[in-house]
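A lone chain, given as structure tokens: the form predicted alone.
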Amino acid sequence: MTSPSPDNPYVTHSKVYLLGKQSVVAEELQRFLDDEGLVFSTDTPVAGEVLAEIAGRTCYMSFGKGRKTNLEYLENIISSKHGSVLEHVVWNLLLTGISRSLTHELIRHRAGFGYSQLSQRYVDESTASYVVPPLYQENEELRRKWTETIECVRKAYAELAEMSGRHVKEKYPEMSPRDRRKLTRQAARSVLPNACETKIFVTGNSRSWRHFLELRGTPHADTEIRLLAVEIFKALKKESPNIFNDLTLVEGSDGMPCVSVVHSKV
């Protein structure tokens, strides 16, 4: 895949990149073991399963009892549903190559889920990238007339906010360059489409996640989002694969890759 550029501002694929997880303290881990003269080992390299065994073992207070593995520990603790555990464990993602419309559903998303993404107030959008629908990159025929009705788009903004910038400065002399510009392209950005790419960084807990991925990676979720549930997948996927050992990626009726969960609304 390539880049996006000013010749060929078009995206057809989404990226994710896991910029944040978590670290486990040793010293104060043991010194929590020390006061309460317990002795604890797991054979995870992975901090969040770590975080996530030791507290859903200081519910019990079964520290070197019972499950021996902590893939067998969270097993257990996912298959009986007590979620509750999985909040403790984060991962933070920068999510790019989505368009505008993919977002305004990823927001919903609320419980346990932070969000930052790229202003349009502040950026200016003359230059942007759209993404291509996965629909009309089956056919030639709708991307050629999906392109022409962005490229309309395109000049209009880019004429706009030229505009609006000379009437900007005409009306407000007084006022900042950064001011006006904001000011410009608050009112430019109006015709922007939902295409219009964009980048937005995510925080969320495990048990968020499954829920995402859960429901938006299903052949009943919008094609871009479901997609994009997909390469979210891989990477958390990659990242603890005992969190998400009940996880799978499967293909779906439509030909087209989806999650499959085994145990549903942990």
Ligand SMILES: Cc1cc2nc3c(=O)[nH]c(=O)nc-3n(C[C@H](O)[C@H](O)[C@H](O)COP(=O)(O)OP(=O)(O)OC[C@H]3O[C@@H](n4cnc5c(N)ncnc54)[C@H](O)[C@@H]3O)c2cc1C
The other form holds:
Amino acid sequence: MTSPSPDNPYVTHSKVYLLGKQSVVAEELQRFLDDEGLVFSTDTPVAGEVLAEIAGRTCYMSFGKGRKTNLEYLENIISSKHGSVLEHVVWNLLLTGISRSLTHELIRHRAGFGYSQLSQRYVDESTASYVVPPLYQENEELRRKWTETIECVRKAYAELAEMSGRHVKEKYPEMSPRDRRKLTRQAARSVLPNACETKIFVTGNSRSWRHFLELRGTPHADTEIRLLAVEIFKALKKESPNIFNDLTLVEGSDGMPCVSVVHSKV
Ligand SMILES: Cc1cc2nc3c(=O)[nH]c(=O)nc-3n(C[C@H](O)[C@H](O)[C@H](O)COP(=O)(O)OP(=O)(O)OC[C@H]3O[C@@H](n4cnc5c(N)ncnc54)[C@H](O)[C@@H]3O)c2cc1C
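Target state, the form predicted together with this ligand; input state, the form predicted alone:
Whole complex next, starting from this chain.
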């Protein structure tokens, strides 16, 4: 897989960087158990899974009682749709190599998500990359036509940005260079296409990630976001096999991977 460059500003795959996860403060957990006269241990090394179990057990003060393994405990939480417990588990992902049209769909997921996205007002997009839609990756003629179109837009953006920069400088000589650049780029970006590559930092809790994977990891979803959902699924399932235990990767009827969910919308 080649990375985009000024000569080849085309991206064909998303990248998922799992940058942040939780940890358990063991001394504080012990202090709580001692204060309450409780004994508790669990068998998972995953902090998020431990925290979800502690959160759930707090509801009934069932420490040291009932289900023995973390997987058994979380399976019961998930199958009985006690999903609020899963909101205590959070991962921070940095996503790159994705299009603006994808992030437009992604940010529709409101509950339990936080977003920070590359700004087209602050960042000069004349060297931006462009995400090739999966359909155009499999057909040379379509890809050529698409690339020609994108090249026209890239040129138009660079020209417009330069012309508007001159205009803004003449019209607002007192304005700071930073504000001038912002005024210039916010106007010029209006011609950028949906395919423009972007980067977005997403924080989501495990209940929300499950819902996202269920809606976007299917053949009904746009192919680009579906393939991203598959990559996010792989990263999260590796992180937390117990919370995502009932989610699996299967082959869709179109031959592409998709995410299958046993317990829908927990
Ligand atoms: C295949 C597909 C096609 C789509 N096509 C379109 C389209 O053509 N046009 C379009 O506009 N969108 C479209 N969407 C987006 C879709 O309508 C949702 O906006 C998006 O999937 C986020 O889902 P959500 O609201 O369940 O998620 P979230 O916003 O994360 O919410 C999660 C859950 O929390 C609850 N919730 C959140 N906010 C509220 C609230 N304000 N009030 C009550 N309950 C709430 C709901 O139960 C919701 O399901 C499409 C989505 C998919 C997957």
